[in-house]
Amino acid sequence: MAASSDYVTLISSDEFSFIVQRSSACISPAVKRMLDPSNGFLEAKTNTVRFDNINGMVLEKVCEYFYYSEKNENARDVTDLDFPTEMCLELLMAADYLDI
């Protein structure tokens, strides 16, 4: 059983792993619930979250968004986060799943 860590591993459907700060990943209410030890999910014990419905390219952009959102939380006049237009639908589906 792994202790709570400052970092968590997010794994995509195609087995790409992204190690991100827990504070950034928890911007997503869904991820936050998964990593909360009081909920009893395996993810909280292993500090690893698997996304069987999100591929590596999309999960990479999601991780970028986590850091971007945390960095600019109270900022004004923030520039837009760039992402490829062809990923719009997949990013919207991931955002819906993650409640972000």
Contents of the next structure:
Amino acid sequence: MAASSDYVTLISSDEFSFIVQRSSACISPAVKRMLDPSNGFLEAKTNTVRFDNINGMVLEKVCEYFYYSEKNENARDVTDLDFPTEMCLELLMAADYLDI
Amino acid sequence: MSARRGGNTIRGPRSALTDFLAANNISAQQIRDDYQRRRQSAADGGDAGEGPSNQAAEQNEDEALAVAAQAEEDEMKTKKRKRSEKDAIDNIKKAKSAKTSKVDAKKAAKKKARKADPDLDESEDEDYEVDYKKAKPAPGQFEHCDICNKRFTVTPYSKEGPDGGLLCTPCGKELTKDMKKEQKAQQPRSVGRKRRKVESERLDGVATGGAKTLVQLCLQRVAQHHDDVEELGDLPPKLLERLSEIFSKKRVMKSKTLPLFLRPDLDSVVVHDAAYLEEDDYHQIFAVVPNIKKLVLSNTCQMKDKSMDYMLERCHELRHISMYAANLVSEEMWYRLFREAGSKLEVIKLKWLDAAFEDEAVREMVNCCPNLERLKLKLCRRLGQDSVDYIAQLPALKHLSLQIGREVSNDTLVNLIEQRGPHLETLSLEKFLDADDTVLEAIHDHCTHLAKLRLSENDTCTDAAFAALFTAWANPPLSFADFNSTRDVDNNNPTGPEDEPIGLASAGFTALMAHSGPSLKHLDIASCRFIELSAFIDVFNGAQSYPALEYINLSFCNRVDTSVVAGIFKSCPSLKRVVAFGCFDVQDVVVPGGIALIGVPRAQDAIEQFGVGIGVEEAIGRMVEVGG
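So that was the form predicted on its own. Now I'd like the form predicted in complex with the partner chain, please.
In what comes next, the whole complex appears, and the chain from above leads the way.
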């Protein structure tokens, strides 16, 4: 039953967990694949994804982006999401990894 | 009243106007005296009705104005104009109107407030307060600064503080600075600029509705702070290349930023604008990245023989060389490049070579690079027909793009296609103005593996030849077709020959879509002016589907109208962009979600229209409503 829960848990490398809507998290094709029951990953069974290469601060921003992106799906002239410049490169790596 | 603070003069009570005039360096007494003097000198002597009053303090506002007005009248009569007087009068008038309008505005605001809250009962006091104001000291007098409380001399430029008092010069400067900053922060970026930016991004294909991707946002931020970035870390090459593109576009690819893109573990260096790079920078590239396989240097106008020499010395793995505008490289160095690195080279792209690089260099290339699979030679001024003959001997060639300025005979082209055609996957012939039907025939007969075909800017090939090319062609469907600007050019006969259309026209276009429709992704038929409306309607009829088609450019196909665009929306499920500059019959288009329509002239609020989440059916439905 757990597989159909509306929320999933994302855990950062430093053990912060973020509980986010499944629909939002699945904006990332990578997360979507991990959570797809038909692929039979452990993630899909436990509804939990661990990111050993993404720390808490970056993952928080990523989650923010998930919601921001879902909210603005059909909007035009969207204002850009703001984030601290220091985080930029880490965030870029994470974004590339998650394909978002 | 606050005379002690105001200065060292002793003054009696005075009206608000007198205070104001004094503050602006205007003396009512002086105006009056001047007036008197003028009257006397005019020697009218007629009306002495208005006796001069020495009690300036009791002069009220209206009287002063009346005097001023009359003064003006008299002035007109006597034609003795004194600039200072006129200024004074203007000042009075301005001040009055400004004051009354201010008061009016305040009153109106209060009225509003009162309406909103009828219990408020302090309005009269407030009215009085508005009219009564502490006198400001005149320029030249001393005042205590409202902020730092220092004593200073008042000037006409002294700024007013937040509480109404005057400020000393340093505080005043500080205040204006702050205010400017605040205004800048508050002011939303001008709408026009923002919209331009948005449109520009759409034309670039960056933004396609919805939020930008996080990668895009981050790359944008990195580019914005290019000066502060010290290292990019282990970014994957794909992102690195993208970033390099953005840096090039922003023209910040310089000696300082170049090292960001150099890592010993990389096997490619892509710099799309190397115009700022000098000898040392080139040396750095080849020193840091010796295992380089793919080298892209555009606008590499400062690359010299020495740098090339160092490259040949250091880098032995080169597979892909792409250089634009390397005009300082000598003929001998090109020879050396091909001799020493040629055997491994698979891709060569050279553009904009004016000074060196002749047909003989091409021969050397052909002799030395047996593994060459992809070749692009464009805008190299010294190349001509012989080059094409040499290229025809390249054994492994799969992708060929040529644009040659000098005349190339049809026999040469046909020979090229006969020789290389059977293995070619890409054939791009730009601006071969005299290529005729025999070339198309050769393509039909010899090319069987083409996925990309471009034949642009030509006014010789006939529509019938195009139709024949795509009829019963052994080649699988193309995924990329570009036949832009194949049309007759004759100012005396703008509609072209009636019976035998020149260029890709109705029959050719229909045949093309019938042949390549199933896998066509990119279609460019810009300026194919003789394609009739009926052909467009037949091709994009809604029933026939083109499942892969993502991009269509039908600019300046002037027969295209709204129904064609609607038909395109219906027939192409994967469509992303339609470019339709100069299609004046396209009007009132409602664009379905996920599609960008660019360049429709009468789009009301933007160059480009972009679908906002409505389906194709709904969009067409709305269009019918609007159109009907």
